[in-house]
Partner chain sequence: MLSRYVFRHETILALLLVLALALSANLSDRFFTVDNLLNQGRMLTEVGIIAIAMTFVIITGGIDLSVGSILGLSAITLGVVWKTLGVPLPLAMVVAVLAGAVCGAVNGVIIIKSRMPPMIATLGTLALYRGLAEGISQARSVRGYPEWFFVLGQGEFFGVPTQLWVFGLLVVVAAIILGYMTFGRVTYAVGANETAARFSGMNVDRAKLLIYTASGSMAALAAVIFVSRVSTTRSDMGMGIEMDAISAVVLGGTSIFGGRGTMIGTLLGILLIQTMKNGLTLAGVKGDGTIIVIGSILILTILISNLVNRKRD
Amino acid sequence: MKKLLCLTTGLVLMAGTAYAEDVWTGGDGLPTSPLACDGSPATLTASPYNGATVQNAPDLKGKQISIVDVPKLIGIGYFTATAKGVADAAKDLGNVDAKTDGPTKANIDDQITLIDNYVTSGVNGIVFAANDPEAIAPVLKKALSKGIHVVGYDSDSTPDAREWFVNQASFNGVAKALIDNIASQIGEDGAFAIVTSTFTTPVQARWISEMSAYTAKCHPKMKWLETVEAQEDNILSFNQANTLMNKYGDELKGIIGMTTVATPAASEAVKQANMCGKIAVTGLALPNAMKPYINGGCINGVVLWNPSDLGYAATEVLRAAVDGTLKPGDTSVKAGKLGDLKIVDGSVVLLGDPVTFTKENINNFDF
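Chain shown above in sequence, structure on its own - the form predicted together with the partner chain:
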């Protein structure tokens, strides 16, 4: 019976090896549009409005409205920060009651049920970050049909299920920032690995696709070793980063964290292994979580937008849609303290370029 156990283990492991031959980047396989290597801006083509239209919306111009913010999940720093932005915007506007409620894990069913209940309870607006673009669509369409305004942020639904989507940064912009950052640290022939959430997470898969395309176009000699999954889990990210270091030894020069959980965990792994300066870590991360590593000199810089601004912008856009000041065909929208935001791709509001946090500027941010 012991043989049985060993045999099964062996067989399963071997079957797995045979199965996974190529380097699997973890991209989503959709078409990519890498930016120019020298940083010349992409040409933004104006396209007709492709968002949805809210039906029979009551005229609430300037009136008090209640909105709910439904992030992918609650309990991670990133969405705590977006929730703060939503609350701040509600306060600045003065005529919005905002509340954040989300599932305790990034689960499609819980998120849908939650939104459904809020639709019934009669809110005037919903801002959301979708766990799955397709799965969330029916319930959002239902909200639209009941006169509720719907705006997405962070992770989009299908465009026909919401009016506007506030994008933190363009996918190819994030990809360029991350790859250029790691290239500048490990050199054009360096090898790096990726720690992502799961390969099912649409946003991460999209970034990875763009990163892969941009690497091939602008840093062709860099070696993409591997992409590993670590969910949005601290300890797992830490363990995966450790295993990557142990596996590749000196060959591994850099690690990119694709989630705000993975990047500090990978930095911690590098620090605890005394590999500061030998292995570069970059990725998406909240400045507060990275201050110990960046101020301590172990890590050079990480990339992110301001998630509070993202929640802030989503709320401002929703208010503008309710008030009728933002209409299909507009090319920009006023978003309170953030000023004018550009509208691209028909119905996508761009927050701006991603910010690189380094020793010089990281202490100016608190989120």
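Return the structure block for the form predicted on its own; the form predicted together with the partner chain was the one displayed.
The next block holds one chain only.
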């Protein structure tokens, strides 16, 4: 009931280690593993396979296969880039026919309908980024029961609804990068807020949980004002950033965008409010979208990975699953031009560490 109330209000207040443990921040409430404050690397330990098993899949090793890529939505730069990665991998492999088809808004019902249509029409594989981890699970399980291989990327389902999930970076690694970045700009006593996508989007909720744990451990005096959702919508993200600035006034020193839509929109809001240098913005963002703000001196830096590589890796992983060269218990998988990728947490393929884009390096990237 308490969590439902928070979902209804969309507002959570917390302050360093002073907030009560049961206050909801937008996280998923699962156990966390914050990284060391001094940057010491985490120790990766193998764990038993916890993904699903495809049923009665035909033997298509080395043969031509058809796959569909179903992202959370189409029409935004991030998923345009992942779709390019899917297409590039299909071309490099030479035995994969791939297409991308997704809803025009981050709507789980539309996403489920699309996937169900492809299960009915017939494909050999599905790669997806979930809008809701539990709601999407039944249709993915249906696909598995029909002999269709299923691999997630960017935003996971429940593990029992897919074989493998390609994680763009470790959750605690993203959390550390974002919190350290904002802390370096607003100071250890600064106050910040978060603009996320939706409160049911699994990957953002996992990052936020890890951010909460890392903040309490390594930046305990920082004040976390509020977490708001913006539906991966540019106008709503802009408006939410303005609402935060108006609501908290001089107390607000920083905004973290949890999506590649929210971060540039928040940056534009800060710029239009003439608050550059007074309110820091960081978050997850495509370099091309942030170049005007970073090169112009309004924003110092943002964090991301190469989304094209993410789509590329998901396609390579699905091909390996079809061919049987990736099996439960493996600790790595060959992913074409990306090399060998590590497998962690039983069924999660790790793309790599996030990159911080600053004025010094952002012009070296074009996506």
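The term rigid core refers to the maximal set of C-alpha atoms that superpose within 1.5 Å between the two forms. Positions refer to the first chain, counted from 1. Computed from a predicted structure; not experimentally measured.
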Residue 202 C-alpha shift between these two forms of 2 Å or more, rigid core reference | yes
Rigid core fitted, is the C-alpha displacement of residue 104 between these two forms 2 Å or more?
-> no
Once you line up the core, how about residue 251: does its CA shift reach 2 Å between these two forms?
-> yes
